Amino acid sequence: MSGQRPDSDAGASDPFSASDPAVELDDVSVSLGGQRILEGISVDIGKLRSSAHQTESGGGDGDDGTFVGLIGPNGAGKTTLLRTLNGALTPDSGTVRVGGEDIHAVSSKAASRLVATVPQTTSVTFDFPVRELVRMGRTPHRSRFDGWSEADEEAVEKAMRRTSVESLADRPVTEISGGERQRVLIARALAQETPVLLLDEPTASLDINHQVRTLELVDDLVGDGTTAVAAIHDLNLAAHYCDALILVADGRILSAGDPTTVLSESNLRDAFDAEAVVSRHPVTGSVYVTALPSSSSSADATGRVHVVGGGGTAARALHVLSAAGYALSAGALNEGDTDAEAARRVGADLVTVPPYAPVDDAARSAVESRVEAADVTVVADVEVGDGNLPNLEAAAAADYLVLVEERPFSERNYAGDDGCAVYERLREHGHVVEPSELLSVVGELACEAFGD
């Protein structure tokens, strides 16, 4: 590979120039095996910053990079992506820019103080000390003949600090645990000093503690500066982390922007070949992505659902049972409310009060005979308040209840012992469950009523 380079680093020590995108890939093609992988990538990275992002960055000011996601079914050709990226890959057509810079016109070297590699697996084959592997970042700063100066201690010090790896510096890194590696692995690319990070599915095989902390390192990377591009599985974690989505099928871009633009319905449905609701997370504002199993269709869900929530917290739980086939209803809810909104779009049975007015005993009523009717009553994780409260109270009476559970009831009860009383009703009675869970639970509970 570095046979293909140019044996000079000019024009490499110097990145970045205020007009240069990030990154830049102009009709780039890839064949491996004599496969086509990609065909026809361009894209400049640099512009997918999200208006949101830029608002929230204070109209855009410089200061922030952007993290960029890279979504995909397996095999569409993400990793071949990020190997081309970082020049790791010759393309057969096409260019990649980095900070204006041809990639694969430069020395390896030079290439590897451009831009800088997270790999996917965590595993070590020899047992150095964790400070060694970190130190292992500055080789593309020195030459043969170089010794280790203080700027090269400097890096690797702030790196280990950054990923607060620096208690497991003189552990075997063999010895630690994959979330740990996997903080070191990104440590020694901290200590590249390289204003472009790639990430190979940062948080495989991960729990969900260290896949949190992990993305958060890297959000605040982020807000430093550094250009991010990270190939992600988990499309809910991508979209609540990163600035902009690329979405890559086939080996082509489908949809490139941020991510209410690229995780639409249709795309998801047109790259993974699977149906899937998207809708806004009640607690994070994120956009949410609901896999459907491949058997749910109006055909094949029957009955009617009746569901409670309020503030955005059943508006998935709307698209999703409305997508699975059955008749809705809902309420009572706020005019205005946007769960509201989300159950006139999917054509539910609306109880609706004025703006801001509580439940009266006419909706409450209405409310009754809603679940009355409903084969299955869905309870969101709605915050309930006196004005609300009668919504939980009618649901008690359901012969089928789920409750979705996402936060502690304490954290989102206003109606003091009395909406405690109510919702431990609930709890006796109904089946807790996780989002995930709604659709197949509902599903068994249904059969149940119709069996009844």
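Just so we're on the same page, rigid core means the largest C-alpha set that superposes within 1.5 Å between forms. Numbering follows the first chain given and starts at 1. Note that this is a predicted model, so its numbers are computed, not measured. Compared with the form predicted together with its partner chain:
After superposition on the rigid core, the Cα of K158 moves by less than 2 Å between these two forms. Remark: with the core as the superposition reference, the CA shift of G223 between these two forms stays below 2 Å. Superposed on the core, the two forms barely differ at G34: its CA moves less than 2 Å between these two forms.
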Given for the second form:
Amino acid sequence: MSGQRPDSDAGASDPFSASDPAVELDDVSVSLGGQRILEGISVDIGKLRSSAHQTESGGGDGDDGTFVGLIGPNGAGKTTLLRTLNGALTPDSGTVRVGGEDIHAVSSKAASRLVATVPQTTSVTFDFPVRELVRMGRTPHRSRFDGWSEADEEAVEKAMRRTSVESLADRPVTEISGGERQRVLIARALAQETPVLLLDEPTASLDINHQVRTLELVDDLVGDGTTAVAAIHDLNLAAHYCDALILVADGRILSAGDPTTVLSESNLRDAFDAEAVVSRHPVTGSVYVTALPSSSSSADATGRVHVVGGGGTAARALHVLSAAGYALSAGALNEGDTDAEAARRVGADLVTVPPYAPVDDAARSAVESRVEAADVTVVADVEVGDGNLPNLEAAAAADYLVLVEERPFSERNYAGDDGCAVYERLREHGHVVEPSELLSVVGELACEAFGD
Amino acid sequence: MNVRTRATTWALGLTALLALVVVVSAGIGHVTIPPRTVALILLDAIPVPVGVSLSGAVVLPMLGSVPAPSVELGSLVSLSVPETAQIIVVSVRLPRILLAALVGFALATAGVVMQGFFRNPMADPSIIGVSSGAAVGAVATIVLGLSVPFGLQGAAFGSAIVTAFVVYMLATEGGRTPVATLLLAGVAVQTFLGAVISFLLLQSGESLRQVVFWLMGHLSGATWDEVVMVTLVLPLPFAVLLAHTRDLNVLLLGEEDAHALGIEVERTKQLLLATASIVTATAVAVSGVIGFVGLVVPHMIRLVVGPDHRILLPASALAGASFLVVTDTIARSGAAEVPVGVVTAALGAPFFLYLLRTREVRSP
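Please give the other form, namely the form predicted together with its partner chain, since only the form predicted on its own has been shown so far.
Let's see the whole complex now, leading with the same chain.
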């Protein structure tokens, strides 16, 4: 799998990319139907990863490949870039080199021994059995009159094991689920035994469970030395799984490198023409992007909001409200709680109690004063026990109260009848909203509060 | 069971079926001849080695002179079949039956390839205008009384190939031939040629009957010459297609996928299209436009053996041969001879509709 780098200097100075099959694009421009789609794309994917690793983990064993996410708005040229990488499209100018080979100069067969492509799964109409479809991945390794070899069989078995589709082997492809089909197509690509794997929106039509399983699988493969390049729509999934990101907009690379560098608020504004808050995800620690509704696109909201949460349930609310421009307070929260971290990051006035300690009287009165000072109080979809019940009792005193509900209260009530009674009181004069409605409802209530 | 075993099993089974169909068909007609007699006549007609004599000798470098076997050809059974029956079967019925088998074989082969190639269940051998092209050539020859090399068949074959090529060129731009464009160009050219044929029909006068007969698809008047001609032409293109069954499977996944799996898509498409067109043109040149064989037979066989072309192609070809022998037997055994194209369509269309209604017909 070791690619030969034409640029030996870079290989020598960078111990990690020496084992990487280099994927280098040099000033690549591509037109489709007379229209220029990509303009002057230059990127060295091996280098992206090493810089990412130096900042992320400071090293890694030399066998790791790179998982590169291709992000950008619809029509930015992500798919075109992938199709250029696998040789389906020939650029007007510039070269694409994989492991030192110009992918557009070699035969289609040779190219598909270097680069395997996992297509989108949208249209599958033929009813080949799964195993037969995976076997087709061996096409580039067989000449027309070759029989089926031991090596072919091994590659297919291995690919099916790796993707856990052995149990589906004899089922027709038309009769398995979308998530399973995605894995079968990945198996087919693995059977090609290429150093580079391309994936076009591998998570597009999958539910969240299969999205995660698919990306975990790709991540595993990268651990074995494969270089993967995937167009991914979901910025947060991309940020979480990819070693490096390439942000494409209007046919150019806007930014490439470490996810934290690429996913800056200004880059996202330029690429997507939308406002977004970039923060750290409270649970995973990855870069986390929250898009804001365009009505609140400028952070000019005024007012004070107190947020009651815990266990990560309030992180989103804190980010969204902070980005919209509200002055925030939060609590009471246990030290070390993910919401406490989130509150600190957005600069909220935070009331805390020690880890695992219940909300005591001092903390309760601190919360009461915050609630009184706030124009609006927000209670997140938090789990309620005897320990944090005082927070809810304090919130009940708010003039304007918003309750974010994702689950019924009964599912997150551990405070028995007391909990029910308090929450019932909150519901009596609070506004119950879905997470997505939070910002607009808070905005309205804040206006009313000013009117008072 | 692996693919090769399955393909061989199907091929052997369908070959046996074809042999049976041929024997039964040769017995049917104005004079009924029992299958046993037919079988004896057929065996008699096939040259078989009847003895080996060691008369010759070859000189091998190490061994010196060695007697070499020479094979004497003769009839296995020189026997007691009535001479009239023999003449009826060998000179009258057999050429027609064999030609039907060859034409059915060719049309079903081209049908499989076109359906796979276009990934469209309605594709048939003449989808890019081969049949219309052949018809124009044949009708023009009849109506205008042209004299062309290789006669009517030569004219039909030539104009069929030219039409296919024109359609291909019309649909090609910048070295790429999108399948959808090809399909539409085929439809447009077929419509245009249909107008030409209608015009020629108006001018046909005396020869109208002959023209209509040709157009409807026919196997009567088949000659041994035609059988030999088709037998000489078919094997090579069929072998080429057989060698590309794996590529056809991969092409089913779509051209983008096929490319990603190392298929030279445009080159393979050219080759498949050219070869399938030659196969179709060969059949149409000798038999006129016989519809539905190339459309229905691949669908029926796909239902049984699945989408894998390594099995589908040979199985459909052999089944197509049997199918056309059977339908042509029906066409000629009624009170008055009916063009075989009428029978294939009359049987094929309802059957196809039945498959369609039971949702058994799948895209290739």
